[in-house]
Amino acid sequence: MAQQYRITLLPGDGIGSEIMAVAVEVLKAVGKKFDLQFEFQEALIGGAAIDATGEPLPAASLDMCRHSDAVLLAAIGGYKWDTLPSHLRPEAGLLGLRAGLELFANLRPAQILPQLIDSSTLKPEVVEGVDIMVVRELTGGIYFGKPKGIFETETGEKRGVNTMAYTESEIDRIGTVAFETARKRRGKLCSVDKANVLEVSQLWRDRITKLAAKYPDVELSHLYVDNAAMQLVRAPKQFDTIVTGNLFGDILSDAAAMLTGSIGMLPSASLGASGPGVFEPVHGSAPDIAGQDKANPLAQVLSAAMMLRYGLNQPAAADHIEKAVLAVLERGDRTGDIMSPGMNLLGCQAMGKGLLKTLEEI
């Protein structure tokens, strides 16, 4: 009998719904192989739920989350959106998403696929063999923590106030998430803080340090977030996997991304301790190339590949997605965004019957 899963879809603004296509045609292939079976329903998120009920994340679209097995997510923003204010912004949708589902951490890999190795800016020697995760903690620090706003003060004088706070409970439930997951990988953990500065960073710290002793055979080490960047740049291949806080990590794991040449590779998951977890490309919305089947698909159907194994427990199927795109990229087939001389250009739709025809065949 088929295993049954229900997924909400949030294809979003921009690019999202020719993405989202090509990932829901590549999970019915590979539930096909794998005895799965999926329901998929879809709701509004960010920009085009603004159009069409003025605020980014409905009620009702909420609800459906919920009561879901996992989220896939596409992308969300674009100009016509810019001039609202923030609390109507499409990004407001993603964070209440994220704080409507307990999703307190991010998991954001960055691996140079050697096919892509010369897609990087940076020299070969440098980013092959990288292979990282960063461990992103979500709900949290600077972007939840309150007071915020702008404020006029005595003098008239307008000031903007955002607060970075972090409970120990907070960061030892990140933390534990990271330390499982190095401890799956090669057993490294760098975190990283602002210690020599901030106080909520020497909190950090201490309980990162103290959470190490559960964990002997994961090797531990600090840095501040300002040579934690240098060293991505310098010598990526120094890390495993990294833990850090909300803006940081926003940062950090964006500075990742881009040593692999293309943030249009790049998928992620956001996940909580119960629930659905909402797994999305790390690539924004595109709003000039949507409608032109010019889009990468990839970090999409990467991102459907990490919904099945950390959201619904179905590695083999994960895996043979993962194997498909490697697969299509050791053919020649490229979007625009990783073309190389020599290389086979396809749109976003190309892209997508290449990956289902290689899923039959491998």
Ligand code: IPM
Contents of the next structure:
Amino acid sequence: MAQQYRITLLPGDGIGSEIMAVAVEVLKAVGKKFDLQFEFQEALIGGAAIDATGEPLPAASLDMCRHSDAVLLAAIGGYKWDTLPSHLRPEAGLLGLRAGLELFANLRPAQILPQLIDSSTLKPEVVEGVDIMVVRELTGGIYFGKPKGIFETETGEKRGVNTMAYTESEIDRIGTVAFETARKRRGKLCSVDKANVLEVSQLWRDRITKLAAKYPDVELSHLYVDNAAMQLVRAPKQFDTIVTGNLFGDILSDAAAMLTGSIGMLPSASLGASGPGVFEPVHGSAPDIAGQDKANPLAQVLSAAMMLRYGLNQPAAADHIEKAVLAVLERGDRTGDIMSPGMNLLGCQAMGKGLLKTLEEI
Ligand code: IPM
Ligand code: MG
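For comparison with the form predicted alone, produce the structure of the form predicted in complex with this ligand.
What follows is the whole complex; the chain from before opens it.
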């Protein structure tokens, strides 16, 4: 009998529904090939949820996610909701989902595909062979630390406050994921902090260093975040696995993404200690091209592959999707964001169709 999975789809805003439609077709196709049966259920998040219910993450959506085997998310946000107070913005929906499912570990791979080497703004010899995994802490740090808010001081002046805080156990659990990840890759882990200035980073460095004793096969190094940002664009090949806190990981993962030429290619996985993970592209909702059939669906499709690999333990089906993506790029199919001279410019739907055909052929 086919293995059954209940998948919650969160298309969100902007290009979300266009790229999600492609990923769903791809999942159905690999499902047939690998005897997996997906039951898809859709829920609201972000701006779409605000418009329909007044809240960026309705309780019904979180509940549906909790009762599924994995969650596939597209993207949230748009100009329309940018002026709302922070707890009612689409981003609050995403943060609520991460917190609600306790998804403390965010895996963001940035791998240069030989077919796209010319899409990078960096010189080919700098980026050729880059293969980095950013392990970002996702439910702590300055995103969630308290106190937070905008308060009035005694003089009547306003003061904005956020707090960067990590407990030992929060550092240990993300550190463990990072060491385990590095062990399965090239055995190198770089921990990024700001321990020359921040106490929270001193504790971070201390705990990560202690954990290293359990992983003698992993070579650990430490960098300050400013230096890490510089090294990422100067000599990115020195990195294998990077572990860092929520805010530094947000920033460095965008920088790492751009090494590959297009943020439109990169998937991510957000995982907890148990329960369903959330799999989503690193890119945003691209409201400027929404509804125009121009979006690159490949990061969404690769997120579905990560879902199969890390969420559902179906590595063969994941491999098959990743192989098909490489094959369509190999024959020159491109969306606008990764277009280069001599290649075939396709829209989102045509890219999806090509991918489906390739899934059958390979
Ligand atoms: C990301 C995004 C989010 C973040 C936003 C949309 C809340 O930038 O996933 O990197 O800051 O974590
Ligand atoms: Mg970000």
